[in-house]
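Only one chain is shown below, in structure tokens, and it's the form predicted on its own.
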Amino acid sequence: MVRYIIRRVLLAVGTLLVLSVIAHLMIDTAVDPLEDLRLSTNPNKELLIANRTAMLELDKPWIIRYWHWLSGFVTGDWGEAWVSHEPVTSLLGNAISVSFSLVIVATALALVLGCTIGIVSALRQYTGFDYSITFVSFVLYSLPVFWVAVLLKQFMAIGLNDFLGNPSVNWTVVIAVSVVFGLFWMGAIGGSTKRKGIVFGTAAVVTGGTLAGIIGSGWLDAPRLSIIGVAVIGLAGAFAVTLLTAGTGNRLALFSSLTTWGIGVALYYPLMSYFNAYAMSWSMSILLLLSAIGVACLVGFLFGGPDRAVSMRGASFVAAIMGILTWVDRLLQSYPAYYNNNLVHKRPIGTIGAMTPNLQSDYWIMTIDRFTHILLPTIALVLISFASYTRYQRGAMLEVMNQDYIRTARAKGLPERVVIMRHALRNALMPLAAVIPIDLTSLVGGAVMTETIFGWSGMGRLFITSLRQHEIDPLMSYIIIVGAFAIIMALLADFLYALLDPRIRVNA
């Protein structure tokens, strides 16, 4: 493993070099940093060419000026924007923080609800439900990312803010919405014509009845879940994640799950009152949640039984669900005075930039702020995503349900929970391991459509105005990250594939 992960960077560090001289000789070629002063009628403009020429060092040969960039960028110094004179590492650090933000959540997203509702519309083959979900997906795939974000900025946020400054029950929409869901859940389900009909009906009452109470009730203007809802969402996920990691007839996961909710719902009004009494930050929120899926992880082995590792494993997802749920609670706290801000002009959702302009306040309210503007763009990007995992979950879930192992496994008498979670989904997950690392390359190296229309500050927007600007340390140093993603993606895909496939080997 040690002489694979050398090998792996010295490969690396090779292969940025080759891309950097490369890389530099095509910038140096293609732009001109010259080029506005020639067109330009000052009379001064010799004297303007030669200062510049000199500044830029454009009067010595291409190879002593990459040796220059080079030297520089090795002991740190990676340059400056001479159009702004800020340096490249400022601009950066600002770039990546706004390009993985943005990122990470919609890859998140798009990848959890993809390969959901991938594999369900495997297991539902030829169904209504996996025709309706391959013609959505077909059609998602083909929207341009810019056609999708002038919609959800028309829609979504005017829209939206418009119906939350004045609330009230649109029965039309109500009822849509509850049928769509209602087919949505009635599909996934399946079974019987009987089965079928009673899913439909409860999920389209619960959604309608649901939406209805949350507008009509006023919780719009001061939502919060509460302890209740805090305990009902985290017990329902608990015997979810119970369900689909051990089987209910796992006792000592069940157990070990209810005991950690039960820890989650007993520690609510103590983690409120810190919460109140001290300053948070985002190291201090992560460090929380680590802390409770530490005590899940002792909870699960203190159970024990023949595979402490399953009771673990259930007990951290539903310390994790727990310890959401409250940061999620107190978070809608401080939604009423972040809705009332005057900056915010009751606005809430964003539609230009990371955050409010000005915005001052404790961690809470910039939180809110963060989430708000960074919503658009996230559904924007999760909404393309969406399509294509969908349907590479799909094929290579079907693939693997006909091989002989899944059949062998069947013929054993496991229980259809275990052949797909435990069997089939591993294998299936293989193809995604290797997108998604090409995805995430793509998408931090700058969605430039999403950045551009929502204003966002990006790595996209970056190498736009470095290119119109001809500045060639921002481009050299973006192309650099980028590749340098790129190579780590690709080792990371390496490690997945060990990872999901016992029968590889990192080493080999």
Partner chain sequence: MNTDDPLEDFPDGIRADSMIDADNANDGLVESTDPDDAQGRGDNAIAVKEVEGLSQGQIVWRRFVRHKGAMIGMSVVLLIAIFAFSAMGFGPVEGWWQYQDPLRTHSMLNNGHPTLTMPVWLGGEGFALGDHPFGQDNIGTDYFAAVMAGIKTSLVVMVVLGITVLIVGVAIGALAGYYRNKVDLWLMRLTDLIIVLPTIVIGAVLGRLLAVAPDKFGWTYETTQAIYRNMPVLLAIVLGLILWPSMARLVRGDFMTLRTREFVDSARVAGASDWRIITKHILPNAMGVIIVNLSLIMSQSVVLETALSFLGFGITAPNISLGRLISDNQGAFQTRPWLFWWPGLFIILIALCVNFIGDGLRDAFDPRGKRLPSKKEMLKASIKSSPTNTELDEAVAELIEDETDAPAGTPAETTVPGPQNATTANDARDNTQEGVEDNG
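Only the largest set of C-alpha atoms that superpose within 1.5 Å between the two forms is called the rigid core. Positions refer to the first chain, counted from 1. Here the structure is a predicted model, which means the values were calculated and not measured. What changes on going to the form predicted together with the partner chain:
If you fit the rigid core between the two forms, you'll see the Cα of Tyr335 move by less than 2 angstroms.
Core-superposed comparison between the two forms: the Cα of Leu287 travels less than 2 Å. Fitting the two forms on the rigid core leaves the C-alpha of Leu235 displaced by under 2 angstroms between the two forms.
What would the structure be for the form predicted together with the partner chain, given that what you showed me was the form predicted on its own?
Excluded here are partners and other molecules; the one chain stands alone.
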């Protein structure tokens, strides 16, 4: 095993080295730092050209330039962007975190949505639902990301901001959305004609009612969940989680979920006063969430019974839901303050950059600011990778559902829920371990477009601007970082897969 790891790491370093040679040669040919001077009418053009040639060592052979770059790179001097004279390291520092926050949020969302819908689509194979999902995912798959991004920026951002400024119920839209949701749930839940009718009606009415209620009641001006909202949504979540993980027949699991829910509701006011009294941070938020999950595990453990693990798992999901709901509620309470901030100008949905410049405020407002800015680029990225996850997960699920062990599970009389959630789902999710890391790499490529259009100063935009300005050092750093990321991800994919699938053996 150790030998295998060493071999792979050495191979990775070698690949990066060769990559750097080829990339440097290619970029060195592709950039033309003298382009602007060659066309200039400046009387001392020759002198300027000579100066720049000397500065960038353009008169020396390529191999010398490469050697200077490489020796600098390994000693930590990553060069500078010669137009602005800014060192590459300072340029990159911020860009990496900006890019990765975008890519990770988009991947996580696309993964959850795409996989869920792919699985449901597989379970409803050859139905209208399945065909519609297939068609929609094909359309999304064919969308050019730049077109979607421009569309979102020009169309959705302006429309949404206008709407938020003056919310009024547009009945055509509300009814259309209700029908779409009704059809979606009808197809997803399926069953007899009567049941389909009931599901359609309920889903459409609930969606329409909620939308009309939200828009009509002025909720959007001062959105909040309050303790009632948290309690109701949390209760629904607790039942849904128990239904999926243990079945409501498992009383112990149900009770531990409900107890966790009760603790969550009881802690609502203390948490709110804590949030208002002390300054929050991301690390504190995560710490609170983790401790909530810890408490839930304890609750599940104390309820005991033959399968404690199931109760604990269900309860921790409920704890996470309750914690996130409480957090979101506190976030929403800061929304009016954010909306009326002078820097936001009552146009909350951001189209340019990762945050409102010069906005200085508390944790909650800054978080809202991040959310409103990440919204559109994330939608653009999610729409496109969502399609491939749906297709992929549908195929994986179909493959698993046709295995002999599924037939065995059904034959021995297990309820369909257990067959799907325990026997099929886990195996169908396994190949994702190999897909996600590779997909992250391609999303980094997709982020090049999104960042450029939405003006995020991330890695992708750095690459594009540097290429436009003929700066080789930032380009090389970008290529090495992205290349290293891809190689590490591929390694990770192999390891994860070997870890999860006992049939695969790592041999040196």
